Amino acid sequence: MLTISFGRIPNSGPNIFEKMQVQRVVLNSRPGENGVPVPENFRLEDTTLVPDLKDGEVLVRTLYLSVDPYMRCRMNEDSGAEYLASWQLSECLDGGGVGVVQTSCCSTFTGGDVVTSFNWPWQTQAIVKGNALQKVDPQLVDGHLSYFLGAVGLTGLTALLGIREKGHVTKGANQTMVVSGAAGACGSLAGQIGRLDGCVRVVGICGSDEKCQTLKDDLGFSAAINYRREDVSARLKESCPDGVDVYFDNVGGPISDAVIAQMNHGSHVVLCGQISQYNKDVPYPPPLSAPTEELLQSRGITRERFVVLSYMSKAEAALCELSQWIKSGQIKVLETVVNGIENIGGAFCSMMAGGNIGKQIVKI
């Protein structure tokens, strides 16, 4: 459970059994031969919902939905990961969401409760089983409910627990951390957490000068590299004169090869994501080039796949810590917000192409 305490939003809810017009998003088609998703892969539908709740069910109104890189894998017939179900054609999609309970036939929830789920239907209102929801407290995020999908949700947990479980950051050890996808939802948090946990130098790799400026000016990164127009290897040597001790890898591919080439003996790769490879028909995690694999072995570099769902026993304490950092201003949260469920396909495709800074959110 992700709950620490709980909060409510006043809401009278609909009349029981009264038909409701709702909108939902379904998978219209799978990405074509080039593997690049397009907004046309998604379809908005109008449908009717009758809130005839069975025991244990609740009616929720959606407030925010999350789009994330891992969802690209769910667009395939086979997601490539045993813990990820593929999305089915013409069926309502799902992912991280937060909303408010309107009507409840579940003893755990009452109308007005703020709730979240990893598998929230992409629907303006929906009937869901109460055991699929977690009650959350708006005070944890100072009322910024979308943060439950990012900094005080699964994204924040991934950044914090990924560093704690796989990064081996030690205060006073003069360590350097590099983060790829550093202006994204997870990377922007990971860099700040690495600094708070004791890294003396944090270098971000991202895809625009604007993002580089944000990393340095707003988030406290020591340096930032624009991989689209700079020589990543040369800039890494300049920015990491003592080599790299921890690499928080969100992208994979040539960028990761360049970082690993400059990692120190006994250093650690936090294998969080491989967004540069998601549009390709390759297994996850994608295989490394022979030279890079040889470097890992000869330098004793650990590179272990990190799946945050394996560490949920530590989630409650981690969420408290993230909340405190945000409230104290030690962590700054970046979001790119798109309004309207009809724009969720476009928001997803933009995020996959690097159009977001921070967490990509869709406000319903």
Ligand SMILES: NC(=O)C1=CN([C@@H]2O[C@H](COP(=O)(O)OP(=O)(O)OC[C@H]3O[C@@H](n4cnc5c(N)ncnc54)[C@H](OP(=O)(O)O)[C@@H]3O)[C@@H](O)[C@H]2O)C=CC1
Contents of the next structure:
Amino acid sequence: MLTISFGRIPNSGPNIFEKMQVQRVVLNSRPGENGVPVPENFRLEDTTLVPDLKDGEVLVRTLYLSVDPYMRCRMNEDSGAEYLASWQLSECLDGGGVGVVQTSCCSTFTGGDVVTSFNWPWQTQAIVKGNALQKVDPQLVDGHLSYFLGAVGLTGLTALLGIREKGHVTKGANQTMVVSGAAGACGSLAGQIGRLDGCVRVVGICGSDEKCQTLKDDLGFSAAINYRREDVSARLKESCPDGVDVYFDNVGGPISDAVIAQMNHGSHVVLCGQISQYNKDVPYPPPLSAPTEELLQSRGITRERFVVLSYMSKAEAALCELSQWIKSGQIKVLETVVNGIENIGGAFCSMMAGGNIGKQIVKI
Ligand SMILES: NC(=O)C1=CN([C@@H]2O[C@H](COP(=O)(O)OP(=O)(O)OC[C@H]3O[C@@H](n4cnc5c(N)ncnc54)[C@H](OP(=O)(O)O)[C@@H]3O)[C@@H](O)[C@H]2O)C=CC1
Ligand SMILES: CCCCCC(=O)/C=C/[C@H]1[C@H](O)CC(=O)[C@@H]1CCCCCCC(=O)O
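Now show the form predicted in complex with the ligand, given that the preceding structure was the form predicted on its own.
The complete assembly is shown below, putting the previous chain first.
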């Protein structure tokens, strides 16, 4: 049955079958496995959409899109991860998105519903299968719908479940946590959650003085290190006098070698991501240097793969916890918002190069 809503979001429903002009973003070219992505790898197109929904389909209007580091792997002909599909040239791209249902031919949705998906088309309006959508409650985010792509979405889950599943944080154990990529979407949350879960010292590593200031002044990090300007090893020694017990690793490479060198016996790495290696033709996770591998062995440091999608049975409870922390002000949410679907390629490239503080969002 086709449900047309005129009620909850004003003027949200188009006339049935009337052709609609929409914009979408396709992959224009690949950066090459060892290349840095550029905005020209993406192309904006005008196209038409006929909203003649089939059974189970939903017409949605896009409100926010997410750009994420793993998308760099999707830009390659072979993503390198079996359950991560490569993007195809000249095809509409997709990723995390949030929007509103305009018309629905799916019994679980009705006009005005706010919905999200991991495979949202990079298109201003789109027809999607209802089974690819999840309905979300705007009250969870006090109306900040973009949070469903960040702090109350996969990013928040990654930080919270990464720490809970792999971090072994224990209240009263006097632990020190180090976070790399600390001013980014996952990192800025991971540091705050580490503190809430019981770490007595949380040290962030990131790429600018402004980011360091934000971590210390706004997010309650004990210390922050600018890896572009400072001697990471020396500053870690100074700011982690009892060594490192938990390392939330977003970046890999030489920064992680420096942190692991100062980790205690029986400590834990949360292997969240390795962004410093994504513009290189290496498998995921990339191989460690021999000295770092030896340190892990000799000190009994755990470093297990963590992929948030493997823990979705714990998502509902974790999202409620994140929502409560945000509402109570115990967690602060940072976002960098770019306007317009035409700027999504630029927003992705900027995020990959460190242009964001907190979650990089594209507002449509
Ligand atoms: N395991 C999982 O399930 C998931 C893992 N991830 C991973 O988490 C990590 C963070 O993702 P997310 O929070 O979305 O992105 P961020 O918001 O952290 O953005 C990426 C940041 O990475 C930093 N960066 C880029 N290049 C380098 C480099 N060469 N060395 C050090 N830092 C660099 C930049 O900050 P700066 O200015 O500090 O350089 C940039 O802002 C990624 O590795 C991602 O793959 C994300 C989601 C799920
Ligand atoms: C391929 C490198 C990605 C590394 C980690 C990462 O960023 C994961 C992101 C997930 C995101 O939250 C939603 C997804 O679909 C991503 C999962 C992608 C699969 C990564 C495979 C990693 C592995 O094999 O361990």
